[in-house]
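The data below hold one chain only, encoded as structure tokens and taken in the form predicted alone.
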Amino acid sequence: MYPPKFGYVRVSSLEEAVNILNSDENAKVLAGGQSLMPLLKLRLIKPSYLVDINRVPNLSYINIERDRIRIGALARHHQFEINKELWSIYPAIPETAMQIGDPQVRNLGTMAGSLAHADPAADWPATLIAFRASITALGPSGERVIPIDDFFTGPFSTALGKGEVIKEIVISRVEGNVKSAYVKLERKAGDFAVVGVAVMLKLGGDGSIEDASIGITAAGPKPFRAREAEKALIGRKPTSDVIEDAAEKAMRESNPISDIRGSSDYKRYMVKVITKRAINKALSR
């Protein structure tokens, strides 16, 4: 199917980006294109315009400081993938990266595209939320930090405003012996996830868990932190029985839909073995 008409705008700074949108609500932002080229074929939606903001400088950044890690809005997925440092920091990044479509996708796509994107079965999400990262938006008033726990509103839509942009994700670091892991499940390689859950835990001296944080995605109308299941590990050494017990609560936290990955029942189900599968990878680093 062919795409509707719509006009293109080449835009050389986000300030620029930021005046269009704000003045076109039918105008939609072209980063990657991954997630909006299939929806315009589709004609799903009929943007206005597609304001272009892969010629703005200075955006495609991954920089990897002493206390946090800033992402710009033009970082694409293969980046992650092949960065060394953060396969040895944090591998759950990378390893969220890998699992992402097929090789074109990666090499085009962005992280910001796809939180922007919204879909509840993405990847990204489990991972950003259990790393606890914020989005940085700019819009029409400035700059504006948004948590991801308060970014996703529901499938398909975020806290973005008018005329917004997301210019940057932060990671925080977290000190200490810091484990990490994202298990996808998947009908078919490249296929959106039946279930994906990142887990960040940190262990004190003694093997207890100190802190803990558990993303999931494609198990709800929205990507969630799985609170429960969390404090079933924090403050505990992680037994078989400990791990069993938080998957179990993950389980009953999510609320999956029926689709053609699979029924509701079967995907919740599938929330408690990826749980149980991510915090042993994590742990097993």
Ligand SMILES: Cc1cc2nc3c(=O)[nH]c(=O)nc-3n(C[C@H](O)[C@H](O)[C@H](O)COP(=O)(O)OP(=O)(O)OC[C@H]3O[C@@H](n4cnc5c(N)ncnc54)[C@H](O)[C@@H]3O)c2cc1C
Contents of the next structure:
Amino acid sequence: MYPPKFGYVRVSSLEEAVNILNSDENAKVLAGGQSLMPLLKLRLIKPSYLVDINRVPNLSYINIERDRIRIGALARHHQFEINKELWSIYPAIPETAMQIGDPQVRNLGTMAGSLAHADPAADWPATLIAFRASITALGPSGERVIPIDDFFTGPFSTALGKGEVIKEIVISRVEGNVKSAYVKLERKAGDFAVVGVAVMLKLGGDGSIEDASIGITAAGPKPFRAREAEKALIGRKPTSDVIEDAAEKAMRESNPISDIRGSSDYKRYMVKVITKRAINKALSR
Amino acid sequence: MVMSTTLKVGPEERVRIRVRVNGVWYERDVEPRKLLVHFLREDLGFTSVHVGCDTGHCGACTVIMNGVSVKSCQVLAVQADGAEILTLEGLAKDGKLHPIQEAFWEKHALQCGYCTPGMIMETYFLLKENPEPSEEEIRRGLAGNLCRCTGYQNIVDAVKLASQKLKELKMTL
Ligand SMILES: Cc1cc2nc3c(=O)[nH]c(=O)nc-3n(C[C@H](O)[C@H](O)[C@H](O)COP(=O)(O)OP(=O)(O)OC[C@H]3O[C@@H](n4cnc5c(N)ncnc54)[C@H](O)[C@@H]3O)c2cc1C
Ligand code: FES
Ligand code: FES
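Could you switch over to the form predicted together with the named molecule, since the one displayed so far is the form predicted alone?
Expanding to the full complex; the earlier chain stays at the top.
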């Protein structure tokens, strides 16, 4: 099928993209195109212009610095998957990337595009919530930083305002013994998650959990942080009772809808199962 | 700050693009909405590039663009301006099949053949990145390519054989 007619602008800076988006509300950024193209072909959207940012220089970086990780708007899913340093420090990040779609989708799709698209079943949001990331948006009045917890406002909607684009995603590094994992339940290879849970745990010298952070996707109108589950872990030794209790709390915090991937009851129960698996997987690393 | 729009085309306009396919440069005028798959099939005649879906799920349209596999139905022709593209037509040399094609032939890795060009191009990318993949890695590597006929087993065998052939020939992709 052919997409509807639209114009095309190839920009050489994000500032230029912001100018266009600010003056034309129907213009849309084109990054990896892996969510945009199907929407266009199915004629679910009809933008005036696509603003192609793919040739903006120096936007594909994943910079692992001492105290933070900075990710450019054009870093593709595949780049995370093959990043050995990420596998050693924060395995949940490449582990998330490798479970998104399929190789062709990962070769083009970007983390920033996934966040901006805000599919309530997308994988990145869970992991970025667990890592307490923040998003640097560039808009008509300059840059602002949006904490990930405030970024998603509902299904397919975000805190990005008129003319704003994602410039960078920043993850602050946590000192100490940090463990992480992302576990995705999927019906078949390459599908969106039935539910997905990302966990980051910081262990103290005595083996107790000093800090915990849990992000959950596909289990509500937007991805969320399972705060009660986190509280059930912090300050305790991760015994099976403690983990069971945390998983139970994560389940109660979830609010999935029934759809082709399962009934809401089934998905709620899976939140518990997958939370447990994610905690155990992180601890086993 | 000086800002230069490198290219701007209205919805009713066409734009001239240059794309290098299988080693040859082509110049054509296209509408911004034209998909790369339609450009390759209809404008340039590379009919190995198949269309099997509207949602980016089947992989029949897979080609190599600037060294990585992409679904050409998920890319605009204008985005490929200046790009280097490899399609199935570019694999055989001097009338001789490429080792990956030979392996698909020998292992009977196709029935109707609709998915085959996409399978072979994704295999090309998989073996370029990982010359000796495990069975698990092969299955993961081909997760974006659907086949309605074979049940995949012979395709997996063909990828293993292709990997062996390339190694014996000391051929890098
Ligand atoms: C077959 C298939 C399977 C998939 N499976 C999964 C899966 O399992 N899990 C998953 O999470 N995703 C999946 N996806 C979606 C994929 O991850 C997309 O790559 C991603 O959702 C969008 O990223 P993109 O770079 O392709 O964005 P695009 O498609 O280019 O854009 C998506 C949206 O974000 C906007 N946008 C893009 N970049 C910016 C920016 N820098 N600033 C502001 N707005 C921006 C665009 O305007 C558009 O509205 C799948 C896609 C396909 C086709
Ligand atoms: S035609 Fe199905 S993925 Fe391109
Ligand atoms: S051989 Fe028929 S679809 Fe694969």
